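For reference, the chain that follows is the form predicted on its own, supplied as structure tokens.
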Amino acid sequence: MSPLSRHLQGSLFDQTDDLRLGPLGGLRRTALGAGAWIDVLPGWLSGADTLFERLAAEVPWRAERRKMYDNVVAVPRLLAFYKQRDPLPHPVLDEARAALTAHYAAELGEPFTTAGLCFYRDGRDSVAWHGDRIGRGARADTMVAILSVGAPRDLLLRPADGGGGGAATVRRPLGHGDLIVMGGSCQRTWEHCVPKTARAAGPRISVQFRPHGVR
């Protein structure tokens, strides 16, 4: 088992190691306003513990370091990014991949293309408040879909106008095979996070699919 993932406590509800899709189907859909809204299907891939081990150990994951102000710190996950024609690190992610844009080819109208990984270690690893808006995502309506493995751990999302239209901060925890779609304004108008917590926190790897041309 890799030193990494070593932490994992499995879901008392994901007891196999048979990687298995759901339908998207149970997709519920959540308006948050300004446009923007969030589809979530808790537990769409079974076995996503085994997925986790997987991930942890295969993905060559690399530490980054940002300038921030006067200095250059480092960036609190790991990071993973597979381009268009990149081969994923599994193929369960491919069939979800190519899940999503069949299910979303109406709204979408292209399909998914990029995966970028996060593998938040702890609970002292997050991602500060923030849009997609590298790119087409700063100025048109798209998609941002995250599956979520490893233990869960909370993304917050709030208007990027800081709630001046009477919005309240919207939490869900996502792990276990989660799934949440981010869609319609949600990168220009609401920001989205994982902050840090105190709390006992198992590791987590996010897989995000998101359009071309959008970051």
Ligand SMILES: O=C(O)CCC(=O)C(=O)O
Contents of the next structure:
Amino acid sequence: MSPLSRHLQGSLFDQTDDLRLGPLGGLRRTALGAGAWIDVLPGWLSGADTLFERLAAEVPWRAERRKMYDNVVAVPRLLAFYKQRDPLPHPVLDEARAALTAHYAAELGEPFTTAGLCFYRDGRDSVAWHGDRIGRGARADTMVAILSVGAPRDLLLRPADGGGGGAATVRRPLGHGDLIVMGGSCQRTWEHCVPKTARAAGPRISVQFRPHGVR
Ligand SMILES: O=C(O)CCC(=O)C(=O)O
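Next, give the form predicted together with this ligand, keeping in mind that what was shown is the form predicted on its own.
All chains and molecules follow, beginning with the one already shown.
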């Protein structure tokens, strides 16, 4: 048994074994301002323990390093990326991507294609303020849909211009099986992050679906 599986033993989040996506009709939209919005659906995926364990154990997680001033530091989370047409690591992710593509077809006008996966091992792992602006997200409206499994963590959003317009930081707790979709101008006009937490946070995996050319 891996150290990770051991960690999970006795701390399973979800009481049902039946891995199932609910209908997307329950998504609730919040306009953030400047053409940005978020749609949220708590508990979209039930039975998500199975998915968490499979992803944690089988995804080829990569530890990355990046330059920071004069130093090279470890990126504080593990990563994996599935390009368009790469087989996804669990069939329920194919189902999730297809359901999102169908639901947003009229508004998005193109399918969700890629899947980025991030593994936050504990509360010390995090991602800093950013917008997904590598590629078309820098210039055009788009969507990024995030399925969160494992320990709850907060996703924070704030206006990219520092909030001169009076908009405050928005805090969205993301729990086991929850879905959040950032849309409209969100990647250009807002930033998001998952801050470190001093709370004893267990491991969390975030699965981000994006259209081709958005990163
Ligand atoms: O952990 C999350 O859900 C957010 C991930 C994210 O913003 C990113 O990888 O660009």
